[in-house]
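The chain that follows stands alone, in the form predicted on its own, written as structure tokens.
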Amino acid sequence: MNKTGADGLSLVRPFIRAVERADSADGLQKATKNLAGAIAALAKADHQDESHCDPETWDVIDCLLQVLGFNNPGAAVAAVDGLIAIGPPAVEPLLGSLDERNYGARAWAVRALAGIGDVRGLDLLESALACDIGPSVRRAAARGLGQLRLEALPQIDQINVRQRCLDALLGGGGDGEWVVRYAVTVGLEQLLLGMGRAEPGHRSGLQALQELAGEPGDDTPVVRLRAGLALSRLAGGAGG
């Protein structure tokens, strides 16, 4: 988000102090908002996809982070959409912010490097979905894990990481919470959707999708129907 240097953040300064100032939890959630959508707005503009952040993008970064540890879910809503929207210069703020005694906060941070992609966050991810106490969290690290964006990496690399991948979601497909078995089977599909029907892990991705979708299957029967969608779309090769 190159605007977010010199121009950029003179444009998003009166939004962080718009956070900064805000009195009541309505406020907060539309200033938060608003800051969200300026960020977005220069991203759309004139994005760059760069791992480092300068002291300016900080500025913006560093108040999305505070929002994280608010109690207000719909500001924090709003700041995990403006981290996505800054992408990879946020994924090291995000990880060096991490608090496992905030749960709240780790669980916004978790959902905003889902939506990043960057696969410094895979081992963050991996820890989440197997042992974090949140079922929000592990919800979160599951559809992560099917949609880390690996086009930059050599293809051994992007083969490798996407064992790692299917490994945790493997493991999650036994997790109590249904709601997490769901994400799993939405993050199966997208792992197996970027897999070649030849790679290692591409035919243990498809049964445990059988296995949740099959009789008697997952328990819960929306996670059967999911794991089914997923398996008609891989049938069809077709994604959504």
Contents of the next structure:
Amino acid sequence: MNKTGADGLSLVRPFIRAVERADSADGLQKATKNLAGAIAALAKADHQDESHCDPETWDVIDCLLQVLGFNNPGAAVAAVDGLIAIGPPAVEPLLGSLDERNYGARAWAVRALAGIGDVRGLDLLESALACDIGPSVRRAAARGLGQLRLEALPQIDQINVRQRCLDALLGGGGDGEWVVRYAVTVGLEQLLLGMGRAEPGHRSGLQALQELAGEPGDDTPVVRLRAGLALSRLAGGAGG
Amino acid sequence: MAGTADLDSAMATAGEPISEEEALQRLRQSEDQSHQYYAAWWLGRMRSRHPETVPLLQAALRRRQPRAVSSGVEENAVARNAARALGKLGDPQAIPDLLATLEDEDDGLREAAARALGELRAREAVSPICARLASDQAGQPLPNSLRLREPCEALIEALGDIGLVAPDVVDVIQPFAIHERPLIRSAAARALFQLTQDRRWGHNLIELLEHPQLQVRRSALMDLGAVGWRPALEPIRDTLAENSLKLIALRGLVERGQAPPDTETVLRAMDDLL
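What about the form predicted in complex with its partner chain, after the form predicted on its own?
Everything in the complex follows now, all chains and molecules, and the chain you saw is the first one.
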């Protein structure tokens, strides 16, 4: 990505500065949104080469990572969008930045990793769903486990990764918080949509959804409804 | 909005796991009130079905003390948690004790009792709650305090939850819809919507989603979830607040609301917030 204009001036620096100088919750939210919008536009224009990443992009990543820790939900949403637009170059910094003490920030970071869908996040998503103390972190992890991008991997690795995702999601189906079980149904739906019917695990994934949807099903009505929707979508895509 | 969610989740992580038998034992003893406090919370949170649970919680409620201005009263902290737990457990046997607690001098206890009576849908509570709300200066602050003379938010929300539709109930709540505090306005709009199904109260809640204070937006989210008004879907999605709270609100739209928009549309919005 090249963040320098034709005249040699930095395109993103002023946006970073605006975030750093924001002195109100509202101002921070707007500045972050502008920065995320700028980086998304540049990433799109570049058809970016994923391995290459210029120094200014690191500054943008740094800046967005800090915003995740500010307890400003509007700004954090924008920062996550920006990190997802940056994509794979943001994965290592995200993995390195997880804050043990701030589960709000951790949830946003896991959400960004889930949105990027990079397989380097797998270990973290597994352990986050299994044992993070924050329900919002476990929720984001469950969703992420359904949407890793595996196209670039050899077939056998794809199957192995999907099996690990499935095992993690099956464990998450017993979570005590309804919102995590809801996210598990969403994760299972996406995972199974990308899986061949003959693939090991497809059947146990369906069975888990049936247990959540059926009689008596999950205690929480919205989880039962979501699992039912997942099953009807999976039945509808019967060609796969 | 019920103000106990944060406390509940904090305790869920801070408190060590105990068995139901252990919780009952802790509530039975009286030397260590912090043990009683935790046990009362635990039994409600875990929806204990043990036959001794409700009687023990009722006994804890009766041990409340007249509140001295200077000293914190530990018994009342236990009684507050007991009232909350009785609301969660859904046993109408607890109603008379909660009605008595609604007359306590301690406004924190009145608040907890009102919420529990709302959860129990106790129609017997409507007239005493209305009397409190209609009393002189109910919505005025106490001298040198941020608290109001009555725990108005809890009292109003209880009326909405109990759902006894009567003109005099609506008349009692209506003045609070223009109270100077936005949290009280939010509670009033919620209850009035529940009682009258008049969309104008839904629009009032949507306006509060744009309030500059995060705390007000959070409260409006919870109130829209409680009424389950689906036309609020987009404003809920777009307001600046934590996704966790938006998800709770949207769950309310799915479970309590009616199309349009259809259920799948609301679920799709929830998926995007995970």
